[in-house]
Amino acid sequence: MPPSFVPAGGLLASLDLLQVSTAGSLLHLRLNRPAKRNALSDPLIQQLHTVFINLPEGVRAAVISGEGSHFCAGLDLSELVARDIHSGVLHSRMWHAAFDALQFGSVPVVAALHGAVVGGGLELAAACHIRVADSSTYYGLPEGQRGIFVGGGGSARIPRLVGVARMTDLMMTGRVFDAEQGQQVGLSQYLVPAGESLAKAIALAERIAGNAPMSNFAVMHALPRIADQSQSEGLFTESLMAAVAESTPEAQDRLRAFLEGRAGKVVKGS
(Lines of atoms letter the chains of each structure in order from A and count residues from 1; the text may use other names and numbers.)
(Lines give C-alpha, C1' and ligand atoms only; values in the text may rest on other atoms or scores of the structure.)
Protein backbone atom coordinates (compact mmCIF):
# COMPACT_ATOMS: atom_id res chain seq x y z
CA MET A 1 0.00 0.00 0.00
CA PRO A 2 1.52 3.37 -1.01
CA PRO A 3 2.22 5.82 1.82
CA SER A 4 -0.23 8.67 2.47
CA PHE A 5 1.51 12.01 2.19
CA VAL A 6 0.31 15.09 4.05
CA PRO A 7 1.45 18.70 3.52
CA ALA A 8 4.55 19.65 5.49
CA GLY A 9 4.11 22.29 8.16
CA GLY A 10 6.14 25.19 9.46
CA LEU A 11 8.65 26.86 7.18
CA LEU A 12 8.20 24.30 4.40
CA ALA A 13 4.48 25.10 4.17
CA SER A 14 5.31 28.68 3.19
CA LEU A 15 7.19 27.76 0.00
CA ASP A 16 5.00 28.79 -2.92
CA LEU A 17 7.02 27.26 -5.79
CA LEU A 18 7.20 23.79 -4.25
CA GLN A 19 4.70 21.34 -2.86
CA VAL A 20 6.32 19.65 0.12
CA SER A 21 4.66 16.72 1.86
CA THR A 22 5.71 13.95 4.21
CA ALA A 23 4.69 10.38 5.01
CA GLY A 24 6.49 8.86 7.95
CA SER A 25 10.19 8.79 7.10
CA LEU A 26 9.66 10.05 3.52
CA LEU A 27 9.52 13.57 2.10
CA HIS A 28 8.08 14.38 -1.32
CA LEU A 29 9.14 17.63 -2.96
CA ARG A 30 7.25 18.55 -6.13
CA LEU A 31 8.37 21.39 -8.39
CA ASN A 32 5.26 23.52 -8.78
CA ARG A 33 5.54 25.81 -11.81
CA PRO A 34 3.65 23.70 -14.39
CA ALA A 35 2.75 26.70 -16.56
CA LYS A 36 6.51 27.29 -16.97
CA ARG A 37 7.26 23.57 -17.39
CA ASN A 38 8.82 23.84 -13.90
CA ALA A 39 11.60 26.10 -15.17
CA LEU A 40 14.13 26.89 -12.47
CA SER A 41 13.91 30.49 -11.31
CA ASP A 42 16.21 31.91 -8.66
CA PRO A 43 13.42 31.88 -6.04
CA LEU A 44 12.72 28.21 -6.82
CA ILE A 45 16.40 27.33 -6.43
CA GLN A 46 16.48 29.19 -3.11
CA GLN A 47 13.39 27.29 -1.94
CA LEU A 48 15.00 23.96 -2.90
CA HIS A 49 17.98 24.94 -0.79
CA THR A 50 15.68 25.87 2.08
CA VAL A 51 14.05 22.43 2.02
CA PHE A 52 17.28 20.45 2.16
CA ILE A 53 18.76 22.44 5.03
CA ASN A 54 15.48 22.30 6.97
CA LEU A 55 14.33 18.70 6.58
CA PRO A 56 11.78 17.68 9.22
CA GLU A 57 13.04 15.44 11.98
CA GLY A 58 12.59 11.77 11.16
CA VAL A 59 12.87 12.11 7.37
CA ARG A 60 15.26 9.46 6.03
CA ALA A 61 14.74 9.70 2.26
CA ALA A 62 13.29 12.20 -0.20
CA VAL A 63 11.64 12.13 -3.62
CA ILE A 64 11.67 14.99 -6.16
CA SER A 65 9.10 15.18 -8.94
CA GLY A 66 7.53 17.80 -11.19
CA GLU A 67 3.93 18.97 -11.38
CA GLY A 68 2.27 18.84 -14.79
CA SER A 69 3.61 17.35 -18.01
CA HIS A 70 7.33 17.82 -17.34
CA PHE A 71 9.90 17.27 -14.63
CA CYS A 72 11.86 20.44 -15.41
CA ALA A 73 12.57 22.29 -18.66
CA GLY A 74 15.65 24.03 -17.29
CA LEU A 75 16.69 27.56 -16.43
CA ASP A 76 13.94 30.18 -16.59
CA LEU A 77 15.43 32.17 -19.47
CA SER A 78 13.09 35.08 -18.77
CA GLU A 79 15.21 35.76 -15.68
CA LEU A 80 18.46 36.06 -17.60
CA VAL A 81 19.78 39.56 -17.14
CA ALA A 82 23.02 41.29 -18.04
CA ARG A 83 25.51 40.41 -15.31
CA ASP A 84 29.11 41.33 -14.85
CA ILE A 85 31.55 38.48 -14.33
CA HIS A 86 31.50 38.75 -10.54
CA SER A 87 27.70 38.60 -10.26
CA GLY A 88 27.60 35.78 -12.80
CA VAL A 89 29.98 33.70 -10.71
CA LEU A 90 27.96 34.39 -7.55
CA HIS A 91 24.75 33.39 -9.35
CA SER A 92 26.22 30.06 -10.41
CA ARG A 93 27.59 29.46 -6.91
CA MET A 94 24.10 30.00 -5.50
CA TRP A 95 22.88 27.10 -7.66
CA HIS A 96 25.90 25.05 -6.58
CA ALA A 97 25.07 25.59 -2.91
CA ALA A 98 21.48 24.44 -3.42
CA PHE A 99 22.39 21.31 -5.36
CA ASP A 100 25.25 20.48 -2.97
CA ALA A 101 22.73 20.63 -0.11
CA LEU A 102 20.76 17.99 -2.01
CA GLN A 103 23.60 15.70 -3.08
CA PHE A 104 25.64 16.02 0.10
CA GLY A 105 22.80 16.53 2.55
CA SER A 106 21.48 14.26 5.25
CA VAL A 107 19.18 11.94 3.27
CA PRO A 108 19.25 10.13 -0.09
CA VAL A 109 17.14 11.69 -2.85
CA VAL A 110 15.28 9.84 -5.62
CA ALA A 111 14.18 11.78 -8.72
CA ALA A 112 10.95 10.81 -10.50
CA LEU A 113 11.44 11.97 -14.10
CA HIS A 114 8.92 12.52 -16.87
CA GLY A 115 8.67 14.76 -19.89
CA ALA A 116 11.41 17.34 -20.25
CA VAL A 117 14.60 16.89 -18.22
CA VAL A 118 16.48 19.66 -19.93
CA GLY A 119 19.31 22.06 -19.10
CA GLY A 120 19.09 23.00 -15.45
CA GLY A 121 16.51 20.25 -15.02
CA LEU A 122 19.13 17.69 -16.00
CA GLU A 123 21.60 19.38 -13.65
CA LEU A 124 19.05 18.99 -10.85
CA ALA A 125 18.39 15.35 -11.72
CA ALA A 126 22.13 14.64 -11.83
CA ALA A 127 22.47 15.90 -8.24
CA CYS A 128 19.99 13.26 -7.05
CA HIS A 129 21.24 9.85 -5.97
CA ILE A 130 18.75 7.66 -7.88
CA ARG A 131 16.87 8.62 -11.05
CA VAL A 132 13.68 6.88 -12.22
CA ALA A 133 12.51 7.85 -15.71
CA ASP A 134 9.22 7.01 -17.37
CA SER A 135 8.89 6.44 -21.10
CA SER A 136 7.84 10.07 -21.74
CA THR A 137 11.18 11.40 -20.47
CA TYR A 138 13.65 13.17 -22.75
CA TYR A 139 16.97 14.83 -22.00
CA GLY A 140 18.81 17.79 -23.50
CA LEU A 141 21.44 20.42 -22.81
CA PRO A 142 20.59 23.34 -25.14
CA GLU A 143 23.01 25.80 -23.55
CA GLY A 144 25.22 25.80 -26.65
CA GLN A 145 22.32 27.00 -28.79
CA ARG A 146 21.44 29.67 -26.22
CA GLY A 147 24.95 31.12 -26.13
CA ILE A 148 25.47 30.14 -22.48
CA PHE A 149 27.20 27.40 -20.48
CA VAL A 150 25.94 25.11 -17.75
CA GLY A 151 26.17 26.81 -14.36
CA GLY A 152 24.34 24.54 -11.94
CA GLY A 153 27.00 21.88 -11.52
CA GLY A 154 26.25 20.02 -14.74
CA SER A 155 29.83 20.07 -16.01
CA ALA A 156 30.96 18.30 -12.82
CA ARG A 157 28.08 15.84 -12.42
CA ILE A 158 26.74 14.89 -15.85
CA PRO A 159 30.07 13.64 -17.30
CA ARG A 160 30.30 11.31 -14.30
CA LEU A 161 27.06 9.73 -15.53
CA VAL A 162 27.51 9.72 -19.31
CA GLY A 163 31.11 10.76 -20.05
CA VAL A 164 32.60 13.97 -21.42
CA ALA A 165 32.09 12.99 -25.08
CA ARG A 166 28.34 12.49 -24.71
CA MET A 167 27.89 15.73 -22.80
CA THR A 168 29.92 17.52 -25.47
CA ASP A 169 27.58 16.12 -28.13
CA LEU A 170 24.46 17.19 -26.23
CA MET A 171 25.72 20.72 -25.71
CA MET A 172 27.31 21.34 -29.11
CA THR A 173 24.71 19.77 -31.40
CA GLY A 174 21.50 20.15 -29.42
CA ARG A 175 21.00 16.38 -29.53
CA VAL A 176 18.09 15.06 -27.46
CA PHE A 177 18.08 11.63 -25.81
CA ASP A 178 14.78 9.84 -25.39
CA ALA A 179 13.99 7.77 -22.30
CA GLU A 180 15.49 4.56 -23.69
CA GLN A 181 18.69 6.27 -24.83
CA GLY A 182 18.97 8.01 -21.47
CA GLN A 183 18.69 4.68 -19.71
CA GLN A 184 21.35 3.14 -21.95
CA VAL A 185 23.90 5.91 -21.35
CA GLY A 186 23.33 6.15 -17.59
CA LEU A 187 21.08 9.18 -17.10
CA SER A 188 18.56 6.99 -15.30
CA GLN A 189 18.91 3.81 -13.27
CA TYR A 190 15.28 2.72 -13.73
CA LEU A 191 12.92 3.04 -16.70
CA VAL A 192 9.18 2.47 -16.23
CA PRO A 193 6.03 2.96 -18.33
CA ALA A 194 4.60 6.47 -18.71
CA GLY A 195 3.01 7.77 -15.53
CA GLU A 196 4.74 5.29 -13.21
CA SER A 197 7.98 7.04 -12.28
CA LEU A 198 6.65 8.66 -9.11
CA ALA A 199 5.24 5.41 -7.71
CA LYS A 200 8.51 3.62 -8.44
CA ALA A 201 10.55 6.46 -6.91
CA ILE A 202 8.46 6.40 -3.73
CA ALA A 203 8.83 2.60 -3.47
CA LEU A 204 12.59 2.92 -3.82
CA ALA A 205 12.70 5.75 -1.28
CA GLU A 206 10.78 3.57 1.18
CA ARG A 207 13.35 0.82 0.76
CA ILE A 208 16.26 3.27 1.09
CA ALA A 209 14.74 4.80 4.23
CA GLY A 210 14.87 1.36 5.83
CA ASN A 211 18.67 1.21 5.55
CA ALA A 212 20.96 2.08 8.43
CA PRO A 213 21.37 5.89 8.28
CA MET A 214 25.15 5.72 8.50
CA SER A 215 25.30 3.30 5.58
CA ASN A 216 23.23 5.70 3.46
CA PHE A 217 25.41 8.60 4.60
CA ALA A 218 28.56 6.70 3.62
CA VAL A 219 27.24 5.96 0.13
CA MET A 220 26.15 9.60 -0.34
CA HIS A 221 29.27 11.28 0.98
CA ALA A 222 32.18 8.85 0.76
CA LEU A 223 31.50 7.03 -2.50
CA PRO A 224 31.66 10.04 -4.87
CA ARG A 225 34.75 11.37 -3.10
CA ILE A 226 36.50 8.00 -3.27
CA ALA A 227 35.79 7.96 -7.01
CA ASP A 228 37.70 11.25 -7.30
CA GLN A 229 40.71 10.00 -5.31
CA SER A 230 43.68 7.95 -6.37
CA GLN A 231 43.28 4.23 -5.70
CA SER A 232 45.60 4.37 -2.67
CA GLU A 233 43.76 7.34 -1.14
CA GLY A 234 40.39 5.83 -2.00
CA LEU A 235 41.19 2.54 -0.33
CA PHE A 236 42.31 4.32 2.83
CA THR A 237 39.14 6.43 2.86
CA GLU A 238 37.11 3.26 2.34
CA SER A 239 38.75 1.63 5.37
CA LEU A 240 37.91 4.61 7.57
CA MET A 241 34.31 4.77 6.35
CA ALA A 242 33.82 1.02 6.72
CA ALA A 243 35.08 1.17 10.30
CA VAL A 244 32.75 4.05 11.13
CA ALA A 245 29.68 2.41 9.55
CA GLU A 246 30.14 -1.03 11.11
CA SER A 247 30.74 0.37 14.59
CA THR A 248 27.31 1.98 14.93
CA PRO A 249 24.81 0.27 17.26
CA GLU A 250 22.31 -0.14 14.41
CA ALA A 251 24.89 -1.91 12.25
CA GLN A 252 25.75 -4.24 15.11
CA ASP A 253 22.06 -5.06 15.61
CA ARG A 254 21.52 -5.71 11.89
CA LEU A 255 24.60 -7.94 11.60
CA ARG A 256 23.51 -9.90 14.65
CA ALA A 257 20.03 -10.36 13.16
CA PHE A 258 21.53 -11.70 9.93
CA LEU A 259 23.84 -14.12 11.73
CA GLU A 260 20.94 -15.36 13.86
CA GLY A 261 18.74 -15.95 10.80
CA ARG A 262 16.35 -13.09 11.57
CA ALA A 263 17.19 -11.10 8.43
CA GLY A 264 16.60 -11.99 4.82
CA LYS A 265 19.38 -13.07 2.45
CA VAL A 266 20.08 -11.52 -0.93
CA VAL A 267 18.04 -13.34 -3.58
CA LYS A 268 17.65 -12.91 -7.31
CA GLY A 269 15.27 -10.12 -8.22
CA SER A 270 15.32 -8.48 -4.80
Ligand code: 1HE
Given for the second form:
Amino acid sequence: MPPSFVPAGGLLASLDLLQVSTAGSLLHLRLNRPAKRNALSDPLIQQLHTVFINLPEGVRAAVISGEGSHFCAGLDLSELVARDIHSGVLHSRMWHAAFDALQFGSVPVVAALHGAVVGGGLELAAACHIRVADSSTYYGLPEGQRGIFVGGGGSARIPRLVGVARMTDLMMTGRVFDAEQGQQVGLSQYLVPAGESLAKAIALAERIAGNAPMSNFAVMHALPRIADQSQSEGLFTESLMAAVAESTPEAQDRLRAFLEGRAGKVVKGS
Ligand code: 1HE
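Moving on from the form predicted alone, please list the structure of the form predicted in complex with the ligand.
Whole complex next, starting from this chain.
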Protein backbone atom coordinates (compact mmCIF):
# COMPACT_ATOMS: atom_id res chain seq x y z
CA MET A 1 0.00 0.00 0.00
CA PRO A 2 1.37 3.47 -0.83
CA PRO A 3 2.37 5.45 2.26
CA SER A 4 0.01 8.24 3.35
CA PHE A 5 1.73 11.56 3.62
CA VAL A 6 0.79 14.24 6.13
CA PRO A 7 1.93 17.89 6.03
CA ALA A 8 5.26 18.47 7.77
CA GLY A 9 5.14 20.63 10.87
CA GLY A 10 7.37 23.35 12.33
CA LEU A 11 9.64 25.36 10.08
CA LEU A 12 8.84 23.26 7.00
CA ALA A 13 5.13 24.09 7.34
CA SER A 14 5.93 27.79 7.00
CA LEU A 15 7.34 27.48 3.45
CA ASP A 16 4.88 28.89 0.94
CA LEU A 17 6.55 27.86 -2.35
CA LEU A 18 7.01 24.22 -1.39
CA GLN A 19 4.56 21.68 -0.05
CA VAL A 20 6.40 19.43 2.35
CA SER A 21 4.86 16.26 3.71
CA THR A 22 6.13 13.16 5.45
CA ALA A 23 5.14 9.52 5.76
CA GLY A 24 7.28 7.62 8.26
CA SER A 25 10.85 7.74 6.99
CA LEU A 26 9.90 9.45 3.70
CA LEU A 27 9.69 13.15 2.93
CA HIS A 28 7.90 14.50 -0.14
CA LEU A 29 8.77 17.95 -1.38
CA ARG A 30 6.55 19.45 -4.08
CA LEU A 31 7.57 22.59 -5.98
CA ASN A 32 4.47 24.71 -5.59
CA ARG A 33 4.42 27.60 -8.09
CA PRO A 34 2.29 25.96 -10.79
CA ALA A 35 1.06 29.29 -12.23
CA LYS A 36 4.72 30.08 -13.06
CA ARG A 37 5.50 26.49 -14.05
CA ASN A 38 7.52 26.12 -10.83
CA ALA A 39 10.08 28.68 -12.06
CA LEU A 40 12.89 28.90 -9.53
CA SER A 41 12.77 32.32 -7.89
CA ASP A 42 15.30 33.33 -5.23
CA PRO A 43 12.83 32.60 -2.41
CA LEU A 44 12.10 29.17 -3.89
CA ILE A 45 15.81 28.31 -4.05
CA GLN A 46 16.22 29.51 -0.46
CA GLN A 47 13.27 27.39 0.66
CA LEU A 48 14.77 24.32 -1.04
CA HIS A 49 17.99 24.99 0.85
CA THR A 50 16.04 25.37 4.10
CA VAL A 51 14.39 21.97 3.65
CA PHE A 52 17.62 20.08 3.02
CA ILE A 53 19.40 21.55 6.02
CA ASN A 54 16.37 21.03 8.29
CA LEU A 55 15.17 17.53 7.47
CA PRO A 56 13.01 16.19 10.26
CA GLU A 57 14.47 13.52 12.52
CA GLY A 58 13.83 10.03 11.17
CA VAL A 59 13.64 10.95 7.47
CA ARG A 60 15.74 8.51 5.44
CA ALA A 61 14.82 9.33 1.84
CA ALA A 62 13.13 12.19 -0.01
CA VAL A 63 11.11 12.63 -3.19
CA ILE A 64 10.87 15.88 -5.12
CA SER A 65 8.14 16.60 -7.66
CA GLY A 66 6.44 19.58 -9.28
CA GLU A 67 2.83 20.72 -8.90
CA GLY A 68 0.87 21.40 -12.09
CA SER A 69 1.64 20.60 -15.70
CA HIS A 70 5.45 20.70 -15.54
CA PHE A 71 8.24 19.68 -13.18
CA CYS A 72 10.11 22.98 -13.47
CA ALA A 73 10.62 25.82 -15.99
CA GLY A 74 14.07 26.73 -14.62
CA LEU A 75 15.29 30.07 -13.41
CA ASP A 76 12.61 32.70 -12.87
CA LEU A 77 13.60 34.88 -15.79
CA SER A 78 11.81 37.92 -14.38
CA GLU A 79 14.50 38.10 -11.67
CA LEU A 80 17.42 38.11 -14.08
CA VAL A 81 17.07 41.52 -15.63
CA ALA A 82 19.40 44.26 -14.39
CA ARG A 83 21.65 42.07 -12.26
CA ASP A 84 25.25 43.29 -11.96
CA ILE A 85 28.30 41.00 -12.12
CA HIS A 86 28.83 40.74 -8.39
CA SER A 87 25.21 39.91 -7.61
CA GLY A 88 25.23 37.47 -10.54
CA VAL A 89 28.09 35.48 -9.00
CA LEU A 90 26.42 35.51 -5.59
CA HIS A 91 23.14 34.39 -7.14
CA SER A 92 24.79 31.42 -8.80
CA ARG A 93 26.59 30.55 -5.56
CA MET A 94 23.25 30.62 -3.74
CA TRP A 95 21.94 27.97 -6.16
CA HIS A 96 25.13 25.95 -5.65
CA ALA A 97 24.67 26.03 -1.88
CA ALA A 98 21.06 24.84 -2.16
CA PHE A 99 21.74 22.05 -4.66
CA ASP A 100 24.88 20.94 -2.80
CA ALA A 101 22.76 20.67 0.35
CA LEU A 102 20.50 18.35 -1.65
CA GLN A 103 23.16 16.25 -3.38
CA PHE A 104 25.56 16.04 -0.44
CA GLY A 105 22.96 16.13 2.31
CA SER A 106 21.90 13.44 4.71
CA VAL A 107 19.36 11.48 2.65
CA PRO A 108 19.04 10.27 -0.94
CA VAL A 109 16.62 12.25 -3.11
CA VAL A 110 14.49 10.79 -5.90
CA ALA A 111 13.12 13.23 -8.52
CA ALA A 112 9.69 12.50 -10.03
CA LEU A 113 9.74 14.24 -13.42
CA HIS A 114 6.95 15.20 -15.82
CA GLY A 115 6.49 17.85 -18.49
CA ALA A 116 9.22 20.47 -18.84
CA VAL A 117 12.49 19.80 -17.04
CA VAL A 118 14.36 22.73 -18.46
CA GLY A 119 17.20 25.09 -17.60
CA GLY A 120 17.55 25.32 -13.85
CA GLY A 121 14.87 22.63 -13.57
CA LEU A 122 17.26 20.20 -15.24
CA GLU A 123 20.05 21.44 -12.98
CA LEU A 124 17.83 20.67 -9.98
CA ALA A 125 16.96 17.22 -11.34
CA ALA A 126 20.66 16.55 -11.99
CA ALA A 127 21.47 17.21 -8.33
CA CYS A 128 19.06 14.44 -7.29
CA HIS A 129 20.34 10.89 -6.88
CA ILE A 130 17.66 9.07 -8.88
CA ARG A 131 15.48 10.53 -11.65
CA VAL A 132 12.17 8.92 -12.62
CA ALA A 133 10.64 10.42 -15.77
CA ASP A 134 7.16 9.85 -17.11
CA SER A 135 6.45 9.80 -20.83
CA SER A 136 5.40 13.50 -20.86
CA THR A 137 8.86 14.58 -19.71
CA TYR A 138 11.15 16.64 -21.91
CA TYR A 139 14.55 18.18 -21.27
CA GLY A 140 16.16 21.35 -22.53
CA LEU A 141 18.78 23.92 -21.68
CA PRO A 142 17.37 27.13 -23.21
CA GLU A 143 20.11 29.19 -21.58
CA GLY A 144 21.89 29.28 -24.96
CA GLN A 145 18.84 30.89 -26.56
CA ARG A 146 18.30 33.29 -23.65
CA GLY A 147 21.84 34.68 -23.95
CA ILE A 148 23.01 33.29 -20.63
CA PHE A 149 24.91 30.29 -19.24
CA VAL A 150 23.92 27.67 -16.69
CA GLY A 151 24.53 28.84 -13.12
CA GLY A 152 22.92 26.22 -10.92
CA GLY A 153 25.63 23.59 -11.15
CA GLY A 154 24.52 22.26 -14.54
CA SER A 155 27.93 22.51 -16.19
CA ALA A 156 29.42 20.33 -13.46
CA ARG A 157 26.57 17.85 -13.03
CA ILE A 158 24.89 17.37 -16.42
CA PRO A 159 28.06 16.34 -18.37
CA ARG A 160 28.65 13.75 -15.64
CA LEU A 161 25.28 12.24 -16.61
CA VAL A 162 25.28 12.60 -20.40
CA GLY A 163 28.73 13.81 -21.48
CA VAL A 164 30.02 17.21 -22.59
CA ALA A 165 29.00 16.70 -26.24
CA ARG A 166 25.31 16.19 -25.47
CA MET A 167 25.18 19.15 -23.10
CA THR A 168 26.91 21.28 -25.74
CA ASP A 169 24.24 20.22 -28.23
CA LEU A 170 21.37 21.03 -25.81
CA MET A 171 22.79 24.48 -25.10
CA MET A 172 24.09 25.48 -28.52
CA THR A 173 21.29 24.25 -30.76
CA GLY A 174 18.37 24.43 -28.35
CA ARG A 175 17.75 20.73 -28.92
CA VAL A 176 15.07 19.21 -26.71
CA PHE A 177 15.22 15.57 -25.64
CA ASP A 178 11.93 13.77 -25.16
CA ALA A 179 11.41 11.25 -22.38
CA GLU A 180 12.69 8.30 -24.45
CA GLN A 181 15.83 10.15 -25.54
CA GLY A 182 16.41 11.33 -21.99
CA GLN A 183 16.25 7.74 -20.80
CA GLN A 184 18.61 6.56 -23.56
CA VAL A 185 21.26 9.18 -22.83
CA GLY A 186 21.09 8.74 -19.05
CA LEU A 187 19.13 11.77 -17.89
CA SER A 188 16.63 9.45 -16.21
CA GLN A 189 17.26 6.05 -14.67
CA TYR A 190 13.56 5.08 -14.89
CA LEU A 191 10.88 5.84 -17.49
CA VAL A 192 7.23 5.16 -16.68
CA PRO A 193 3.86 5.93 -18.35
CA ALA A 194 2.41 9.45 -18.06
CA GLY A 195 1.23 10.32 -14.58
CA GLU A 196 3.12 7.52 -12.85
CA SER A 197 6.48 9.08 -11.99
CA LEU A 198 5.50 10.17 -8.49
CA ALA A 199 4.18 6.75 -7.46
CA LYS A 200 7.31 5.08 -8.85
CA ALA A 201 9.59 7.61 -7.14
CA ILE A 202 7.85 7.02 -3.80
CA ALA A 203 8.16 3.24 -4.22
CA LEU A 204 11.89 3.61 -4.94
CA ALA A 205 12.35 6.00 -2.02
CA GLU A 206 10.74 3.40 0.27
CA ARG A 207 13.28 0.82 -0.86
CA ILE A 208 16.15 3.28 -0.45
CA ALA A 209 14.94 4.26 3.03
CA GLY A 210 15.22 0.59 4.00
CA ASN A 211 18.97 0.54 3.34
CA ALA A 212 21.52 1.03 6.07
CA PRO A 213 22.03 4.81 6.37
CA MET A 214 25.81 4.39 6.09
CA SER A 215 25.45 2.53 2.78
CA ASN A 216 23.29 5.34 1.41
CA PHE A 217 25.78 7.88 2.75
CA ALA A 218 28.64 6.08 1.00
CA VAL A 219 26.79 6.02 -2.32
CA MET A 220 25.80 9.70 -2.08
CA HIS A 221 29.08 11.08 -0.81
CA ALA A 222 31.85 8.72 -1.84
CA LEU A 223 30.71 7.57 -5.28
CA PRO A 224 30.65 10.97 -7.06
CA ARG A 225 33.92 11.98 -5.41
CA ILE A 226 35.62 8.74 -6.40
CA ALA A 227 34.44 9.33 -9.96
CA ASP A 228 36.28 12.69 -9.82
CA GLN A 229 39.48 11.17 -8.47
CA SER A 230 42.33 9.42 -10.23
CA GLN A 231 42.07 5.62 -10.20
CA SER A 232 44.71 5.35 -7.52
CA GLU A 233 43.07 7.92 -5.22
CA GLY A 234 39.64 6.48 -5.99
CA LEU A 235 40.67 2.98 -5.00
CA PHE A 236 42.15 4.29 -1.76
CA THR A 237 38.97 6.27 -0.95
CA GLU A 238 36.93 3.18 -1.74
CA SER A 239 38.90 1.06 0.71
CA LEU A 240 38.40 3.59 3.50
CA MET A 241 34.68 3.96 2.78
CA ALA A 242 34.21 0.19 2.52
CA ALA A 243 35.90 -0.36 5.87
CA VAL A 244 33.75 2.30 7.53
CA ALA A 245 30.50 0.92 6.07
CA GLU A 246 31.16 -2.73 6.84
CA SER A 247 32.15 -2.09 10.43
CA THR A 248 28.84 -0.47 11.41
CA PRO A 249 26.60 -2.58 13.69
CA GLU A 250 23.82 -2.35 11.09
CA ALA A 251 26.05 -3.87 8.40
CA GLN A 252 27.11 -6.64 10.79
CA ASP A 253 23.44 -7.41 11.58
CA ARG A 254 22.48 -7.47 7.91
CA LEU A 255 25.38 -9.74 6.94
CA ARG A 256 24.54 -12.13 9.78
CA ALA A 257 20.85 -12.12 8.75
CA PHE A 258 21.79 -13.26 5.25
CA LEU A 259 24.13 -15.97 6.49
CA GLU A 260 21.41 -17.27 8.81
CA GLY A 261 18.85 -17.34 5.98
CA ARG A 262 16.80 -14.43 7.38
CA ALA A 263 17.44 -11.93 4.55
CA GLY A 264 16.20 -11.76 0.98
CA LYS A 265 18.18 -13.11 -1.94
CA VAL A 266 19.03 -11.12 -5.05
CA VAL A 267 16.05 -11.72 -7.35
CA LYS A 268 15.90 -11.19 -11.11
CA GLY A 269 13.65 -8.30 -12.17
CA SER A 270 13.42 -6.66 -8.73
C1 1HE B 1 8.00 31.86 -16.30
C2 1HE B 1 9.01 30.94 -16.63
C3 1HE B 1 10.35 31.24 -16.24
C4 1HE B 1 7.13 30.16 -17.35
N5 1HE B 1 10.57 32.41 -15.59
N6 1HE B 1 8.28 32.99 -15.66
N7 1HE B 1 13.67 28.83 -18.56
C8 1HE B 1 13.13 28.92 -19.78
O9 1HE B 1 13.64 29.57 -20.67
C10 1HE B 1 11.81 28.26 -19.98
C11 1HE B 1 10.72 29.30 -20.15
N12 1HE B 1 9.41 28.73 -20.07
C13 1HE B 1 8.83 28.03 -21.09
O14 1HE B 1 9.45 27.73 -22.10
C15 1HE B 1 7.41 27.64 -20.93
O16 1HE B 1 6.83 28.45 -19.92
C17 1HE B 1 7.20 26.16 -20.49
C18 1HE B 1 7.54 25.25 -21.67
C19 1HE B 1 8.04 25.78 -19.28
C20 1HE B 1 5.73 25.94 -20.11
O21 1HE B 1 4.86 26.40 -21.15
P22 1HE B 1 3.32 26.64 -20.85
O23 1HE B 1 2.66 26.98 -22.16
O24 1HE B 1 2.76 25.51 -20.05
O25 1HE B 1 3.27 27.92 -19.86
P26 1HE B 1 3.47 29.47 -20.19
O27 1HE B 1 2.17 30.04 -20.67
O28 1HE B 1 4.66 29.69 -21.06
O29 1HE B 1 3.84 30.08 -18.77
C30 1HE B 1 2.87 30.25 -17.74
C31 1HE B 1 3.34 31.41 -16.89
O32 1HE B 1 4.59 31.07 -16.28
C33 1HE B 1 3.62 32.66 -17.71
O34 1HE B 1 3.38 33.78 -16.87
P35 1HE B 1 2.01 34.63 -16.98
O36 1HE B 1 2.16 35.65 -15.89
O37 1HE B 1 1.99 35.16 -18.37
O38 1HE B 1 0.89 33.64 -16.73
C39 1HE B 1 5.11 32.58 -17.97
O40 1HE B 1 5.70 33.86 -18.21
C41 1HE B 1 5.60 32.01 -16.64
N42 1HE B 1 6.86 31.35 -16.77
N43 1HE B 1 8.45 29.90 -17.28
C44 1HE B 1 9.55 33.24 -15.33
N45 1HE B 1 11.35 30.41 -16.47
C46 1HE B 1 20.85 29.34 -12.39
S47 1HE B 1 20.88 29.56 -14.03
C48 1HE B 1 19.51 28.74 -14.69
C49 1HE B 1 19.21 29.36 -16.02
C50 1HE B 1 17.90 28.94 -16.56
O51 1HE B 1 17.16 28.20 -15.98
S52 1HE B 1 17.53 29.60 -18.07
C53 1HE B 1 16.08 28.79 -18.58
C54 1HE B 1 14.85 29.52 -18.13
